[in-house]
Every structure is written in C-alpha cells, then in structure tokens.
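First comes one chain, alone, set out as structure tokens in the form predicted on its own.
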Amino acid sequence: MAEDSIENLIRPHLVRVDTYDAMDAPETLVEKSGISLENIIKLNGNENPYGGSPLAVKAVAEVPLHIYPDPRQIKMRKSLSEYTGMREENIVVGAGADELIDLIFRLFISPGDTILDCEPTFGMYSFCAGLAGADVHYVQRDTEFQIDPVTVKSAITDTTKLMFVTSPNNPTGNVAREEDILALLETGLIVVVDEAYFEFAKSSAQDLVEDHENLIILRTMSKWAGLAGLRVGYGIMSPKVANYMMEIKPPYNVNVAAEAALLASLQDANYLLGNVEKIINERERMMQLISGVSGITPWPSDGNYLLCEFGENEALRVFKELASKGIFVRNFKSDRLKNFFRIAVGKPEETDLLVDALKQIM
C-alpha cells in the first residue's frame, strides 16, 4: 500500500479533524514542570477535590467484573428518577455526558447539517460536530457572557438542526436565563442544555422537558459526585427521544464499576451534597481573595470554578508562571478568552497557595 493511500480511505472530514484540547494527566504535568506529584496543585479540570463517596469506593471494589452491564439500565434509571424527580422513561445513562453528546449527533445530525454553538463555551460540542461532518456556526455571547436569543435566531438557516446552551456555562460560570431557553425552544430545533454543574448552581431547566419534546438536559456524575475517572453521566429528555437514544447506544455502554459507583453515590447523596456546599463556600472565599489581587478580575460563578480576567497579554504570562510553581489552571485558545484563564475550586489550603503565588507573580 502506498504510504499516503490510507488517507484516501478515511472519511474526508476526519482526515484533518480539530482535536479536543484535553488536559494533561498528572504524570505529564510532573514531567513538564519537574515538580513532584505530591506538590502539584491541579486546578485545571474542575475536578472534585473531595473525591467520591466512600460508599461508591466500596461498591466499585466489590463489583463482579465478569458480568456484562445491564443494557436497559434499569437500576440506574430508577435511582436517577428518584434523585431528579423525573420519570424513568425520561432518562438515559451514558459513559459520561460526552457519550450522550456524541449520541445526540448520531441521532440528529447528517454531514452538511449545522449546529449553533454559543461562544465562549465547552469545546466538546464543536469537536463532536466535526466528527459528525456538521458545520459549526459560532454565535458570540454578549458582554456579560449571556445568550442573546435574537442573535441566535438570526443565525438559523435551512441546515440548522440543533443548538447547545451550557448552564452554568463552562468556563464563564453564568446560568442561562429560563426565558432565553424558552425563546430558543420556540424555534422547534433541538436545544441541548448542558447542566454538568447543576448541583453547584441549584438551577435547572428540567421542568421544561414535559412540554418541550425538542429539549434535552445533560448531567454528569463527574463534578458533584467525584466520579470523573469512571465516566458516567445522564440525560433527561422526552420519552420518545429517550427511546431512540436507548436504541442507538452501544448495548453495554456504562461499565459495571461506573454503574455501581452511580448507584452508591445516589444512596450517599447527602454526603456528596455536603461536599458541594464546601466547594461553593470555598468558591466564594476564593472569589474574595482573588478580587484583592491587583490586575485580576474574577467573574461571578455558579460552577465549581472561577473565570479570571487579566490585562492585555497578561493571562498567558501568569498561566506559565503558575505552572512553573506546580499550579495548573486552564487557559483557552479562543480569541474571546485570550486575556482569561479558569481556576477550579480546590481545598482551602490549595486556594491559599494559589493566591500567594498570584500575589508574587502580579
């Protein structure tokens, strides 16, 4: 086979796909910084610093590994129904919310269709759009990072199929207004509201699902429940859409360890929600402390992170200097965010070290 002929067999739109800008693993950060693993402060992934529930850890250790998972997700859907107050037939579980995003594209998008993505926001939507052969039309958020339904509607064309709304938005931290979501639902297009940080914001559009067949809510167990490493999330949608989603998903998509951890976590929800309150309190303390550092403006957030704004060309310098001290935060390639980076909320002692470092750098 000629050296370059393999590209001729690959689907044309995948030959040069824009890869998702994922975070480095802790071991890679050690290698890059030359700082030992125990001295690294990892605040770039919006991970839960308190980890998962002890009940979930125990459940994972005891799960039988030789048995396939339940393809119908009966126990998981029942437990999530009790947790959310939605019916079991409204719920589909995925290997992280990322898999559900991919399934949404498989269900609704054909090559040449268009999605609307409200920038700045989570990069997974445009990545999955590229894999599906869809075009992405970016609609800029306003100066407060809110969605303007008039601007979004003006961007709709004959090829537009779906749009994404992240609430709280990642990385800006603001919750989408219900009236804006309703205005988008009126278009009749599929509206995906990503509520990955729902437990921190305590605000949801799930009550709109009953009357809007074109609404899909996404949630994850990664953030509030500390299960990022197991990859488990869920969607809330009309029973009709849920049935289609169940039909096209891989039969054993959620592994047995993730299933056991999800069930145990929901049994231990009070413990986990107590950790959420700790993170919310620490977020507000971090906001106050960073506000006192000259040259940095933290934006209010309803997530487990803060978006921080700097003067021209300062964000990258500070990002690099923090990394040299073993403190890793999240920067972005977007032109809109060139003077920003995002900081996940860690434990109080990590906040103190971060703020001391910022004071030295600034």
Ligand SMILES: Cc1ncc(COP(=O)(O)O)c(C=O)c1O
Second form
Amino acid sequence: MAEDSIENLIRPHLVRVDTYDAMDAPETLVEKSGISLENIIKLNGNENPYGGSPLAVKAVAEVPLHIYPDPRQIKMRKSLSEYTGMREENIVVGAGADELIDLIFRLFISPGDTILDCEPTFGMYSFCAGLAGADVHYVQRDTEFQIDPVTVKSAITDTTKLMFVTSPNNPTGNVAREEDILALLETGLIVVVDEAYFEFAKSSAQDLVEDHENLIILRTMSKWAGLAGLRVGYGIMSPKVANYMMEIKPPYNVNVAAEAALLASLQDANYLLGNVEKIINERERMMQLISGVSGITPWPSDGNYLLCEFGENEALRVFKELASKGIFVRNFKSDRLKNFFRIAVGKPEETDLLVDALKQIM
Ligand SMILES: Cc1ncc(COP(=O)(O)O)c(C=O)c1O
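Right, and the form predicted in complex with the ligand of this protein, after the form predicted on its own?
Once more the chain from above appears, this time first in line as the rest of the complex follows.
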C-alpha cells in the first residue's frame, strides 16, 4: 500500500485537523512525572474534588448492564425538568455537554459555514468546527474578558450560522451579561450559552429560552455533581430544536450507568450543592492566598477555577516547576493567554500545598 493511500481516503479537512488539547489521565501523569498517584494534585481539569454523590455510586453499582439505555430519555428528562424548572420537551441529554456541542454542529453546520468563537474560551467549539469542516471566526473578548456584542455582530457574514457564549467563561471565570446575550439573540443566528459551571455562578439565561427559538443552553453533571468520568450533560432549548436534536442523536447516547448516576444525583442535589458551596468558599480563600504571592494575579471567578496572570515568560516556568512537584494545572498555547494558567479549586489541603509551592517557586 502506498504510504499516503489512507490519507487519500480520509476526508481532506480531517487529515490535518487541529486536535483538542485534552488532559492526561492520572496514570499518565504518574508515568510522566515519576510521582506516585497519592502524591499527585490534579488541578488541571476543573473536576470536583469531592467526587460524586454516594447515592450515584450505589445506583451505578446496581444498574443492569445488559439492557440498552432509554433512547427517549424519559426518566432523565423528567428529573431534569424538575431540577431546572423547564419542561421535559425543552431538554436533551448527551454523553457530556461535549456530545451536545458535537450534535449542535451536526444539526446546524455544513462544510463552509462559519461559527463565531469569543476568545479566549473553551477549546471544544473550535475543535468541533474543525471536524465539521466549518470556518471559525475568532472574536476577541475585551480587556476584562467580556463579550462586546457590537464587535461580535460586526464579524457576522453570509456564512455565519452560530456563536458560542460561555458563562461563566472557561478559563476566564466571568459571567456573560444578559443584555449582551439578548443583543446576540437579536441576530436570529443560533446562540449557544454554555453554562457548564452554572451551579457555581447561580446565573442563567434559561428564562430566555421561552421567547428565543435560537437559544441553546448547555449544562453538565461533570462539575457540580462530580460525574465527569461518566460523561453526562444536558441542553435546554426550544421544543422544536430539542426534537431535531433527539432525532439526530445516536439512539443510545447516554449509557445506563450515566443515566442511573444522573437520576440519583438529582435526588441527592442538596448534598451535591453543599459541596458546591464548599468549593465556592475554597475558591475565595484560594483567591486571597494567591493574591498574597508576589508576581501572580488571580482573576475573580464564578466557576470552580481561577485564572492566574504572571509576568512576561513566567507562566510556563511556574507551570513546569509545579508539575515537577506533582501539581498539575492547565496552561494555554494561545498568544493572549501565554502569561496565564488556570487552577481548579481542590480541597483545602490541596490549596495549602499549592500555595506553599507557589511561594517557593516565585
Ligand atoms: C465551558 C465548558 N463546557 C463544556 C464542558 C464539557 O463538559 P462535559 O464534561 O459535560 O462534556 C466543559 C468542561 O470542562 C467546559 O469547561
């Protein structure tokens, strides 16, 4: 077989696609760093340090594994309707919010269409755009990392189909203003408001869904409910768009373990929201402590993470030194964030070790 014959068969736009910069698994971190698993502090994935609900763990252990999941998602949509206050017809469940992002591309985007990405932001949107053969038009957020709707609107062309607004934004931590979301909805294009960190921010655009068929809200069970490993998230949207999404999704997209865990977690929402409060308090303590370390400026955040700013050429050095001590945080390749990294909020003892390490390094 000629050396490039497989490449000749692969869809041309996928041969050299910009891949998603995903986090290494803990075992890989152990292998790369030579530090044992119990000494690793993993603060690079915005995961929940308290794990899932004990009721979810029990439910997963008991679920029959030999029956396919419910393609109509009846129980999950009902439970999520009670949790969110939206109607069941407004809700679609996915294998993580990530799958819903992919489904949004499948539903709305043809090769050659354009999406607007408000940088800096979550990398999945541009990754999925690459898979769909769409063009990404990057619109820079302002100096406070807010979206300027005038700038966004001026980037719209004949090929623009949809735009992403992340609130709170990952990695900058700030919530989008409702008037800006409304201004973007006026364009009539699809506006996806990604509220993966909703429970930490307690602010949502969900009330706008009723009057705006072009609004899709994304949520996840990964962060507040500690189910990142099971992959389950949901979208809130008009019944019309929800029906289309239900029709094009893989029939059994959410596995039975994820379904059982979601249902049990919603039963145990008070316990999980208690953990959210602990994380919010810890975020504020961590903000105070890091503000006291010279050379680092943490940005205020409504998520379960802090974006930290460093002097010129310092971020990568500190990132590497932390990694050599077994503390893993998230750094970025983009020019705008080259002097920053993002730290997830862990347990208090993890914050203490992190801050000690930062003091030594700085
Ligand atoms: C803004 C944002 N949206 C979506 C996701 C993905 O969520 P899920 O784990 O449900 O796929 C993340 C995960 O980090 C995120 O930060």
